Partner chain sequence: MSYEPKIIGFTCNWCTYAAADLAGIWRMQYPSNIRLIRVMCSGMVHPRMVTEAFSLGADGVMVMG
Amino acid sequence: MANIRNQDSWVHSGEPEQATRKAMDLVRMAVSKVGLLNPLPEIVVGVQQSALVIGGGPSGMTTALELADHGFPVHLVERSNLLGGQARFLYNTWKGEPIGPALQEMDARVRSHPLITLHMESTVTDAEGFVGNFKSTIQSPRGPQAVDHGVTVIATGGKGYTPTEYGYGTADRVYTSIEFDKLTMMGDRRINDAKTFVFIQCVGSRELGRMYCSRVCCTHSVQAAVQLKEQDPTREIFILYRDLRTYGEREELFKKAREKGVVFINYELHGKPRVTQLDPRQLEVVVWDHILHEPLRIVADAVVLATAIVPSSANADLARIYKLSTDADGFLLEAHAKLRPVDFAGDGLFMAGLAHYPKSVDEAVAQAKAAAGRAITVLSSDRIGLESTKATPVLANCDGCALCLDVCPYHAISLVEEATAEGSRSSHIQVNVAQCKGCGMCQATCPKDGVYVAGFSMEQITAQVKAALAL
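May I have this chain by itself in the form predicted on its own?
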């Protein structure tokens, strides 16, 4: 393939003559390589037609049910003694749909499904293998258990940030959003009798150390403000925000809040609000009003903090066990945001829900169904074909220095030791073709041409370089 579009016409659209000359170089290089190509063998591996799903929240349960309903046995691992994850602390979706009954129905279906094996109070402690042939060790109160499975779906969820700012934990009547929801549902007098509420957004989000947006916080606060106004129109509701992000159809909630008299005040990171306890029943919130250009003092009966969603502590352990990538914030990293949004770089590994990044319940469930669909493409056959561009050892040159083992991002290379005819021992590398992605790191690192990627031998690359230089 001579990639004239991506590597030439797109990047040199303003220089047609030079782009044409480059296109000729690319074609000449491709022809030079073609002359040295060899047929690559077809690589096929068997598939264990069962799945392992890690995490028993809405995403994990949805994935497990989707796979089991398609006839594939599923091992569902949950580290707590309850299913539902963080969704147990939520009451309604942004559309007002009750979450509790849906979770209870899902829980009952999971527990009664004949193809789902539930591992409660359990964690995955070790894993080996590759797409279609994984073996994971599940540690439960009954001891370790090894399970064979063809795919792995990680849906470990997330958790709420515990704030240290705005008087949380020291001042009375300062709550997180989750705590506020619970008190509201219980009919707590501190909420029912309150007349002035202040919601503070981006608590623990979008600042040094946690720069990302948690996405659901703005919608939650606006939704709560609307409900408070509908219960008592005389209430004063203030939402202190940095950037309001009620995206998509959620914009209707923002519009409704404005119509009902909810006051939105923008603040900047360098001028965060200050919360002070006046007496056991009242708080003072001071925020810089960017329209009045002066501090605004609000005497509030309750302050609600929209806290960040942070990744599960299990992400780091699972990333080590399954050789996964995480982003700078600790969330799991997909192979490609557009082309493979629920896949990991390693085949047969998928993700769903808050383990990936903060999202609403409906988005988490939709992603779980997508992950199940991708997993089914592997499980639907008892054999799977792999790409043939794999690392290939050259045993005549390999001296077992193991430099390639250190750089292989997929841990596809191992060192084997064999006895020679003279009775001594020699070492050389061995490649697991199912794990290898043909990235070329080993070939670039080896100082003795002891390994190459099929289709990209040194002779072929040298021929391309000479063609490019017209030698």
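These numbers come from a predicted model, not from an experiment. In this text, rigid core is short for the largest set of C-alphas that superpose within 1.5 Å between two forms. Numbering follows the first chain given and starts at 1. Compared with the form predicted in complex with its partner chain:
The two forms, fitted on the rigid core, differ between these two forms by less than 2 Å at the CA of residue 93. Annotation for residue 140: C-alpha shift under 2 angstroms between these two forms, rigid core superposed.
Residue 437 is among the residues whose C-alpha shifts by 2 Å or more between these two forms once the rigid core is aligned.
How about the form predicted in complex with its partner chain, since we already have the form predicted on its own?
Here you get just the chain by itself.
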């Protein structure tokens, strides 16, 4: 491919003449390479038609059930002793559907499904293999167990950020939104009897260290405000926000909150609200009101912090085990945000839910179904074709010196000995194409041109260099 869009016209838009010259070079380079291409044989391997799903939150359970309902055996691995993940702490979806009963139903279905093997209090500690043929080690309280599976779905979720500001942990009656939900569900008097509530948004989100939006918190606070107003219209409710993101149809909740008299006050990062304890039952919140142009003082019975969502620490371990990518914040990174949104760059590996990015339960469940759908494209056949970009020995040049065996990161190269016509023995390398990832470390190491990666031979690269230098 001559990459004249992303790597030329878009990055040199200020220098059209040079960009055109570069485009001509890029096309010439591509053509010079194409002229030296050889047809590559298709590589086909068998597929173990079962799945491993890591994480037993709503996402992992949904993917496991979808796959099992389609007839594929699933190993579901959950680190804790409970299924349901973060959703166990939530009350309602944004549409007002109760989450608890839905989770219980999923939990029961997962536990009774004949095709789902549940591994509770377990983690994956090691894995090898490739699409269609993974072997993972599951560590449970009873010891390690190796399982074979064709695809892997990572749904390890996330957790709430623990705030260090706004009096959290030191002042009474300052809660995270999850704690607020819990107290509400239990009918706690600190919520039931409270008259004035202040919600502070973006606590830990969209500031240095965590520049991303945690996505669910605006909707959660606005929805909670509406419910509090519905229970008692005389309550005073303030939402202190930076940008309000009740996206899509969630906008209806925002409109409803406005109609019911919930007060929205914008604050900026350089002038965060201040929270001080007045007495054990009351807090003072001071926020700069940009309409009145003066500080506004609110005496509140409860302050609710809409805290950031942070990724599970497990992402880093699993990234190492399965060679996955994560982004700068530690969330799982998809192969392409638009074209392959639930795939990892590596084949046969998929993701779902909070582990990928903050998202609401309904979005996590939708993504989990997408991951199951993508996984089924692999599982539905007992064979699969692999990339043909593989190390290819040149037997005429290879003298079996074995330098490449040591550098191969995938242990894909072995030495074979053969008797020659003259009766002596000669050795040369052999490549396991299923294990080879085509990285070409062997090619760079070989002093004798005894191996090359199909599609990236030295001749092809030299031809590109020559074309680039307009020779």
